[in-house]
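Just the one chain here, the form predicted on its own, laid out as structure tokens.
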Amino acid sequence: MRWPAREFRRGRVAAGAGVRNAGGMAEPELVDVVVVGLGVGGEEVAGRLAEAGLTVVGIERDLVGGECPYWGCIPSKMMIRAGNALAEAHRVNELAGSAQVRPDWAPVAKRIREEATDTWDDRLAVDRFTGKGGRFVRGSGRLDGPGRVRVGEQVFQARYGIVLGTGTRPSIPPIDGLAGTPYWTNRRAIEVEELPESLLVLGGGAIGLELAQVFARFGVRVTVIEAADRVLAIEEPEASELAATALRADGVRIETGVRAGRVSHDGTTFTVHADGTGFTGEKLLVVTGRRAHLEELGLDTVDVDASQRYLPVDGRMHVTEGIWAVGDLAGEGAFTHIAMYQAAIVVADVLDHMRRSKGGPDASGTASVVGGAAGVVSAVGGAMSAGGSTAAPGSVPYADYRALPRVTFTDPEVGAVGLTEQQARERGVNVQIGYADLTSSARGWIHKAGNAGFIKLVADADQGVLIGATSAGPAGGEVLSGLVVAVHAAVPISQLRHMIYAYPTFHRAIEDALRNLR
């Protein structure tokens, strides 16, 4: 038997957003949890949810499923594969005798309009997420007082609790002149049919450098403009110079420490200029970061400071009593895999809160953790998982991030897990530091072609344990996940020592950095 819910939608829900008061105003429709923005974390609570029983209303603006499969991850690493694709076929040329390649856009723009994108539909999507019983508003939803939502005329009253998973949306520096220009956002990068001739990149972390690599790869001119001394900053100074080294092989024009003093766009060309030089470009990409807009959410409403460039919340994702955030609005990094982690947590939370509400036998709560995964318990009892294993008795579970993995998927990979060297020196950590060169490794050698890359490993010597790891090289993605491991279990490094790596593959190049710890 279910949550009595599932009459309550069939009754009070379909009819009530209409409803006026005498003043003329709409009267507040009672429902269980309302949703604010369906994207990656947002669209899983909210199924989840759905799912569970309660009545659901999800709210979004733009398209269900949010950046990662319209503009982001899906789309952008059907690119990189493309790119991936040409760069092998002339390493053919290193080892198999020689081919003759002819780069081709426009089977790219095809894929990723038809089988990523749905040309830019979420009608898939939305009936995903109706089908799990969630009732769907298109529009933009704001806070309107404690447990109260506001979508156009509809105002949504939670009994609860409210999710709010509006994302963020790209950083635009205020340089002089770049207001009003058509420069592109990753949006347009993404969308784009036909190739132009240059291209300047604002920008060269992650996302900036993917893009620039692929298009490189189909005959582009880039150049990426970066006011830090180094492209991705935010990593390990091997890991920039990896990345540097590999896209001007591709052809890319790599400026650093360069900062952009103004923007001109004469109707055809783009110029950025910078400390006395001139940048030209037919297209300027502008990938400088992102940002939340927490003054559209209505914050104000439920005492909570909205000029914060990100919403703070505790190890529930608690925004305050009854509002819970997930998603790149919480401020711990754009990922989809953060996300989906925060959404199991709060929708563990958000039944354990209703389950204390309604002082039902699981007053303390019954989710937990169970390998990683957080486990919920369905309203009345039944058990079922964020991960799709079986939720044991326990405590709704706290996030933790010290083992948060990252891919910056350019050609080498760069894989990154928990501190960098820098960081960790700066915590007064003892640190010990072991580092393998991928090409050494006999992987390495017999891959030859495009076998770029390494491993590094940041050790916490007083406490024998992995605290960061860093591996760049052909599946650099790939190989992180066992240092992923170590680190979230603070395996001992004399259990890591003494295990046995396959060989030939280039996760064996761990066993060379663990030797090399000092």
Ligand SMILES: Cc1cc2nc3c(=O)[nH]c(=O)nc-3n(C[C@H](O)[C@H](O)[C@H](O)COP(=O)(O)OP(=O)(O)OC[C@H]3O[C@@H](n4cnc5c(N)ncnc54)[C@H](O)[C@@H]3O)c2cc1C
Second form
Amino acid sequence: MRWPAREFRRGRVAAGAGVRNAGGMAEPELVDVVVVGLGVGGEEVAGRLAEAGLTVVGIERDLVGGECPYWGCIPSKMMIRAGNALAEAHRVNELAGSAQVRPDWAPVAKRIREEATDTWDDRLAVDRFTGKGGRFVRGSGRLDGPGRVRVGEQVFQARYGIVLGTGTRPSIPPIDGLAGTPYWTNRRAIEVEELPESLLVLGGGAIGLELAQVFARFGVRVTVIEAADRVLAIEEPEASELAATALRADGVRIETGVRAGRVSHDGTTFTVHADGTGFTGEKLLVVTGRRAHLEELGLDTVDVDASQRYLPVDGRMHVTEGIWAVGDLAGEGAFTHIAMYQAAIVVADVLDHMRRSKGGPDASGTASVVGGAAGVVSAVGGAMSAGGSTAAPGSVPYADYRALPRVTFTDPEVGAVGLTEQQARERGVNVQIGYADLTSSARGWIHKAGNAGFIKLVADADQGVLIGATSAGPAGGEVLSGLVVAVHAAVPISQLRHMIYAYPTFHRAIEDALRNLR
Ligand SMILES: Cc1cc2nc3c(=O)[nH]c(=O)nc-3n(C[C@H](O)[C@H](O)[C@H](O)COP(=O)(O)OP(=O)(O)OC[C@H]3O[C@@H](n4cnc5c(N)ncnc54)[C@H](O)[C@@H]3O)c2cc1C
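In place of the form predicted on its own, output the structure of the form predicted in complex with the ligand.
Below, the chain from earlier opens the complete complex, with every other chain and molecule after it.
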């Protein structure tokens, strides 16, 4: 992650600087841990292990910090913040007089360039890592047999472990004609300085909808093309409906159930041909998912199957002997908060592994799982705390994704945790649903313009607990936090009903939804 950096400058090396043997081959250099890919997850693991005193080599081929600070979460949320400011200004007309708004992309692009990304320069992030004692190597890392990583001509032998945090890249569908065109991915959309007049967005998932709404609010004529029969298809149908309605109100054309058959570009205009129709736009943004590129990692040299979509891991992010994975490439969800959560587990487990290889006590198997919720606990003599839990020291946490929160930062925001109604029913749960419309809550009524939203609860009636929830509305992502606690800690519904919800907050609608559970 990219926070204000301190001015540390030591330990930087370039790929190819290794020691050579008589045959001209690079001699492996012995270090404690090698981290390949310093995105959100890798940077966190590498930095914390270096702070713990291990000799850590961190290898990054692009920018330290990864997708989130340069082309993902942070700049996209800056764009959304700007788009929301415009939308709020329009709401003045309904609530507080009149406001005239003239959107201008220039301050948004400037903010992304200067405040978020330093014009896509990671010097401060590199210094942040080396300032913790880590050693930085710029280049592409690849496994080179058990315990070894090659980067350029340099080879490192890891004493205690290798951590792979190489993330994902956009998955481009094999649509006839697409490959030869100058389509955008998220990177170009984030870097754009001058907005096009019109934009086709291929993919109606979270990233597609967030960017579509922003660009529409800045005057771009946007069409979203989605193959599934609804946008945000992995979330509750009510969330899809809400998001589609909101985007349409912003002028976005939404086409669902449309499978793109061919793409053409005549030098100025894209056409997406689908089902006998053609959709045209000056630019085409492809956001149809992301893919880990396992084939690049040399997994065959350690007998791990590289033909899978993601790298399978166990509950402690362990891939195989001496190798861990962290973040998007593990396929448990493509979120920064997952990468950070997993990083804490990896750090604890690597340190535990190191202690055991030095003949210390075995902390494996002592992970605490309390009330169905994973204990995320501190590691190695209290030197470092994984996830901030206060559970007993010395044990190593298992990953637990039951209460995985996710937020689509459209306006209204769609926050969700745990299972959807359909997922719960497919698992044979005795489901109860509770629903409350935000517009008829006290706060929603007060809020008026821009108040659309709802709370939907998914309960396991036999266990008497919530197993999923959606919180959509002006502060849907924030309201979600109480629901995450409820799912994570398996708080009995009887207790959730018997607590006090501040008046008049958006989260008070949770109480209404609990009352409606049936
Ligand atoms: C537009 C957009 C918006 C997003 N918004 C949000 C959001 O609001 N909230 C949220 O939680 N998540 C969001 N995400 C997802 C988030 O960015 C990712 O989940 C997160 O970046 C994953 O971190 P990671 O460490 O797994 O991988 P990455 O951040 O992708 O980092 C992997 C790093 O590994 C490097 N690498 C790859 N292969 C090699 C190699 N062989 N050798 C050396 N280096 C290598 C790459 O260059 C990269 O820097 C968003 C993503 C996008 C695209």
